[in-house]
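Next up: just one chain, as structure tokens, the form predicted on its own.
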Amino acid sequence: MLDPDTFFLPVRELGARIRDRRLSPVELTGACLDRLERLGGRYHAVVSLMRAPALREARAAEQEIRSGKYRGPLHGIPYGAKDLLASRGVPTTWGAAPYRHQVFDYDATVVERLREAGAILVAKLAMVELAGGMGYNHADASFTGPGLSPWNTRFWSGGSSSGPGAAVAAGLVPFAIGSETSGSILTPAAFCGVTGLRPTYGLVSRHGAMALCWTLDKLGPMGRTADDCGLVLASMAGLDPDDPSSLERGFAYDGPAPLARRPRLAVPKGVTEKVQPEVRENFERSLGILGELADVKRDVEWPDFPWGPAVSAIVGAEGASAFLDLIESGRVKELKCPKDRHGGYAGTLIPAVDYLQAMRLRAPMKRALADLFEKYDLVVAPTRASVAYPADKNFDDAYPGIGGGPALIAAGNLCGLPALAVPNGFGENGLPTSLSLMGKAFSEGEMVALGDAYQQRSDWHARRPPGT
């Protein structure tokens, strides 16, 4: 039987442990199958297991390794997807009962990547339906029932990557994937006190995975450092000619890069007026460790446009139109959460003048983004405003008078910028918080080295949640 120590290690040494064979990926994906049937309904982030298919594949790395065919870091690691990614054969069901006996014929190329990387896919992750594309309120917003963060069950674990988030924190899986349209990799990374990567637009390929909005989708990882992150977005990462949308600019990473130079890292104005004060004094002791690897600037001015609102467009219309055939049949009606029931029918009500002004506002976007980063090399700042929302609460009743100050989880998701959330300390009811660093875009390998090098100054990371 495992320590149960094992099932919080980094995936860098898992991967050691497996190479040296002091760990049988039999064993470890064997246990991982175990605690996802054990655990996994506590925090409502399970959809499928793959028993089987997991167990054929760990015994078939453990059999390449034994003859020296080492594939490299992930090899004979479990993770777990987001539902919402084709796997041969199992029900793919995008968290809406709608679809919850949805089979598809094929893998998803993230799926087929991590595989030919060594990784075994043990699990299908819980999601909010549609990945939130109806405009959900509350956290019961699933046929799986709402994703509870493991810390405080009586909390939400993030969307719409509810499952990785939970699954990820609670140990039941070393990484996940999860997607994110406007926040929701980095939402359940900092809910459930994980690092979550959301790339470059375009750097993953999303052949196989469910369409929202196909101008914003974005997949990436969740792990238990920012190093988990790079390793798994370098085996994810390339030019893929069934999405056209994907980028031949893939992701080189074998390890954190020493910090060449000092980054200049901004703080944009205003980013601690309206949060729970334990994410300020969190924040401000972040600082003091990053200021110690970096030079801080304070309150800089944030590019003034309606991201919140362009976001709402563009998701509102492209998730309409990508889901309209259930919306004409009547089917939405089936979805669990009430305002899912008819925020489809809102969205193919948004005139097209307010969608084409929202697209074409992603280009002065863009620009003024771009202007910051000549002046700095990353954006710093909490990743959400609270800790995890009450469970039975509508979102907007959750923490009043919380929120606001400068949009970054939709501005960096308008103009297609990678972000990293790392956690950094506790709140409320002893939920994590957590902060987060957004650069220009293909800047995932400095966010990464910066990301580590926090990591190796605390250890929010490597803490664990209670009956885990």
Given for the second form:
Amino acid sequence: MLDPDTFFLPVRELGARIRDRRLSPVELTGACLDRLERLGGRYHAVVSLMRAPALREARAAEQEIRSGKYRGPLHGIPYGAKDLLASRGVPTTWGAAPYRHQVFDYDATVVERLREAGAILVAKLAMVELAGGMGYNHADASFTGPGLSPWNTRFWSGGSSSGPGAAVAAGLVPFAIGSETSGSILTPAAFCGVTGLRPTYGLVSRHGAMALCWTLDKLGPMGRTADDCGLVLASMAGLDPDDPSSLERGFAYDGPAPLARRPRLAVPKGVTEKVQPEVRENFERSLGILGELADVKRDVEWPDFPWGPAVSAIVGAEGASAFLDLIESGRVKELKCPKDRHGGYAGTLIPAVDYLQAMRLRAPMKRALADLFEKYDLVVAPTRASVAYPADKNFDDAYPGIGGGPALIAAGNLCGLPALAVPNGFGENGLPTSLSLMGKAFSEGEMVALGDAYQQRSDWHARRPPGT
Amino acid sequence: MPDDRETRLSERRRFLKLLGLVGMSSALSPPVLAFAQVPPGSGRPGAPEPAASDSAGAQGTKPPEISDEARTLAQVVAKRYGAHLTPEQLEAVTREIDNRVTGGKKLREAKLANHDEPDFTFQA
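Output the structure of the form predicted in complex with its partner chain; the preceding block shows the form predicted on its own.
In what comes next, the whole complex appears, and the chain from above leads the way.
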């Protein structure tokens, strides 16, 4: 029987114990499967358990390590995947009732790569139906039920990577893979109090992942620490002939690089004006810690572009195209969230000119942020303006008057830039708050290094939700 | 009991009323008028992350009026997909179209040069 603290150890520590044969991959995998089975339903976090194949892979990992073939820090580590990643022979539901029996006969590239690294897929994790592409406005937007925060189950776990956020927070898996089109890794990371990394667009192959928006979709890790996210990303990144958008440039990482010089951090103007008081207080305290490590410049002007309308037009048009058959057939009425049952129809009418205007704007948007990143290494801001939304309210009614200032999530996604969310305290109702770092393309190493340095000086990432 | 034709006409009248088009002499309003009636957007339809709550969505705030342009465009949705939508859903779609019309206006206002290409490249 494993000590419950084991389930909250970082991947790096678990990996070291497995390597040194102080921890059995079979025992860890079996225990994670048991926890997923026992606690997963509490948070509506699990779609499919993969008990038999996972235990088979765990036994193989144990055998390999015993025989001296150690693959690296993920060898023998269980993980969960958002249920939009194809995994051979197991349902891949995209969180949506119309696809609940869908089975692919191949694995997504990231699943293959993580298997090559020795990681063990133990569960397909819940998500907002169709990754939120139909415009959901309520937590109850998945056929598996509303994702709930392990910190307080009256509140949402965030979306659209709801299951990965909750499962990592509750210690059901050491890490998980989520996806982000515009905020779907950062938001559940923030609402669940875990660390989430959105990679640069193209760094990770999307082959085998549900397409919502070809020019915005990205896959990334969610874990306990920034260092863990770095380890997982290193195993996922790199060119894939099956994904034309993937890049040859990989991500080499074996640990956080020492900060070569004091990073220059920009705090955009207005990021705390309308946030919840605890979000502001926690952010200020975080800036105090970051100020020991970096030069912080406040009230930096954020480039003025129609970030929100641009991401909305692109997601709306590409999403309507990706799911045109579902929309035109009327099968969207099988979706859970009432708004999702009609949300795609407006997308079918987006003028091509509006879509192209948005796509044309991405070049000057990228230039403007590139100019900003000439002066600053990273942008820092609260990840979300509030703690998690109540699970029983429409989002618009959750926290009236609360807002986040500049549209950093939309901007970062439109420009394909990486971001890292790390927990930085607690707010209303015992719910976590979060801090985000965003950098220029391929700056994951710097972000992880600073995130790690922050986590060396704080312990928010090591806190455990009640009852776990 | 009304005959089929009368039922259909009655349904059509109800539907046009819903779209706010009863009595309009033309399906298309002058664009200037339509834009003049475009209210500030209150949401970000289609964004996969939840939009942060804002004052426009606050409880008790009356939703802004839907523009004629959006109602006209909603006719297309009604014609194409009306069989799949209830009147309430169609009204919601009309509001979403209205938000998109507002967003589209903001995109068109942004300054772009003739040589600014979309950020994707076709390769033969």
